[in-house]
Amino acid sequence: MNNQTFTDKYYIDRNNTSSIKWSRGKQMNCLPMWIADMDFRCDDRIIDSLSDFIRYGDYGYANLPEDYYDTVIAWHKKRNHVTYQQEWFRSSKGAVDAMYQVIHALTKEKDCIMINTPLYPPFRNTILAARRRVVESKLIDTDGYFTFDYADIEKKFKEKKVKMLMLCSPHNPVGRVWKKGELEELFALCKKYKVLICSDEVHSDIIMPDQTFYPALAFKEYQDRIISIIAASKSFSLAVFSHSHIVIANEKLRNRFIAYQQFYHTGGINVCNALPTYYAYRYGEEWMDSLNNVVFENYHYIKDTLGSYLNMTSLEGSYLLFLDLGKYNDQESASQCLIDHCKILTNPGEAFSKRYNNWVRVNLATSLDNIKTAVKAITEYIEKTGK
């Protein structure tokens, strides 16, 4: 379906709901374009299937649908050309919880773990909460196109004796979908220095139409050191159900992880929370493709109208745009500048790395009308500054 038809059918007014994103916006009298969830409801078949489950009224102990794993595996094989095995799967209460468990299970206290910044804050916070040490390798920014600094990564792998790399793929907030060659070079360094790879791939369904996503576990040569985190939560805006998977091909690593989950009793699956993922992967492909087209259109509208004024990331994946207010920012934080002058609520860039206080993260998973409202407010502010 075309973008307007999709928006007309699936856009929802969240102003009078319990939405964190829109409640904060209403409280601050701002258009909310911050927290990473969507302003679109799921495909009707997903909603109807969940409604049927609720209406039937059987809320006792339950198994997953018999074809649950077949459905999840088929989705990723068709869309991302990776073949998972059912025995590789473990479950957790969301991606951040999965990261925390992976770090605890497969590294030791005071081990060094690398992140590539700017980066979604829970990566750093989770490492520190687990009493490990953060090793930061800054991404190279070339006019909004971010790449790995391989020389810096190798230097720190060697000097800091890094035990794990926390990879964000696609990357939040810079929107990169890493190319095959980029990942091969990175994984070769991990193999050389015996570094495990934890690849957070929860945005992997939100890929712009001109890009190709490469799952970490598709690189068979490096499977023995890779742990992938996958979920439908970002793809279909299912965050309220708190469900994700940890996928581990290496049997020894997987057994270590299973032993950790058994000891701390963290590996159970809430069937009610898993069903939305199942239904989304059964029925949601057309919806997913349409959503990606809407995000792509929103991105190009911002790029075409604000690109001559502002530096921004080249959006390849996710629905999150990193935007640089640069010389137009008159506050310590660009996010505060947008609140004060444009009545737009965004995520502050300094949350992703201290040096990015002139940047904001903007959520594009909304209607084009909301995008136009935001662009108009920013354009008027820029013109008013006379810069």
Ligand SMILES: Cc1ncc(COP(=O)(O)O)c(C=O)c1O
Given for the second form:
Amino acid sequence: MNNQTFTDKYYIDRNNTSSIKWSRGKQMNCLPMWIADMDFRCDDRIIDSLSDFIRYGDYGYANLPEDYYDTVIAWHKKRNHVTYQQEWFRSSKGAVDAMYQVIHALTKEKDCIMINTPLYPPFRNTILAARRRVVESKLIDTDGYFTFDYADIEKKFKEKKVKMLMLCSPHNPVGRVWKKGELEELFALCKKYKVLICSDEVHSDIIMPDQTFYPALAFKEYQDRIISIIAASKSFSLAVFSHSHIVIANEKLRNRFIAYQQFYHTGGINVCNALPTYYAYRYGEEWMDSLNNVVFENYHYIKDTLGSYLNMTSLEGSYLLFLDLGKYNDQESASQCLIDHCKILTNPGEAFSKRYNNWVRVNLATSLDNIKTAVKAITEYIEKTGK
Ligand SMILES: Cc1ncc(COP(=O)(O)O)c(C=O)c1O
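Having gone through the form predicted alone, I am curious about the other one (the form predicted in complex with the ligand); can you provide its structure?
Whole complex next, starting from this chain.
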């Protein structure tokens, strides 16, 4: 399906709905390009299947569809060349909830946990809420291309006796899809210093055409220290259903996690919330491919029009672009500058790391028309400054 056909069919007007993204945009009189959800509805077959379930009216205790796990496993095998086994799966009500449970179950109070910044804020907040210590290793920024600082990571692993690395793969907000060699080098350090790896892979379905995504559990040599968090919530914009999976291959580690879930009675799967994931993986492949093309086109439009003025990440995965307003920012926060001068609402860079107050995170999962509106407003502002 070409991009215009996809947009005509699936773009939805989210004004006057309960959408957090659009309500806040309206309140601030801005085009909302913040928060990580999409302005596209799901494929018709997903909506029809859910509607059939609702319409039939049997809301008693229910099993998951018999082939639920086969369907999830087949999706990841086909798209990401990783073979999960059904017994590796646990579930939780969303990816942030999963992070919190993993930290609680597999580390101790005051343990040091590493994150690579700038980073989606709940990583840090969850570690702190669980009363663990955050050890930050800054990503190296080379003109908007972010890479791990292995020397710094190793030094901190050693000095701080880090127990867990919270990896974001693909990375929010810097849009990196980590290369095989990058992950191998990182995982080898984790092995050397006995660090567990919790890999949040919720953006793994949105991968630009020239990139390959490597799921952490595909690295057999390191499988025994890996916990992956996977979900269809970002890929298909199913956040309202709060459903994700924690995948653990190592039986001992998994049993510790299961014991935690049993103790806190948190492991139960909500069938109603899992159904959209099932239908999405069954029927959503063509939709997903089209969505990827739309994001790619949006990214290129921004790169082509604003790239000569502004430094930005080279988007490899996710639909989130990290953009540096550079000399055009006349406020403490670049995000405020875009609100004041362009009527565009983005996520402030400083939310991802204090030192990124000159940056904003822009959500590209919208129509090209909205992207053009934003670009026009930014270009006019830039030209007006005369810089
Ligand atoms: C990397 C990452 N993990 C987790 C989440 C949140 O997931 P959930 O809503 O399932 O908690 C997001 C949301 O943007 C995200 O970008």
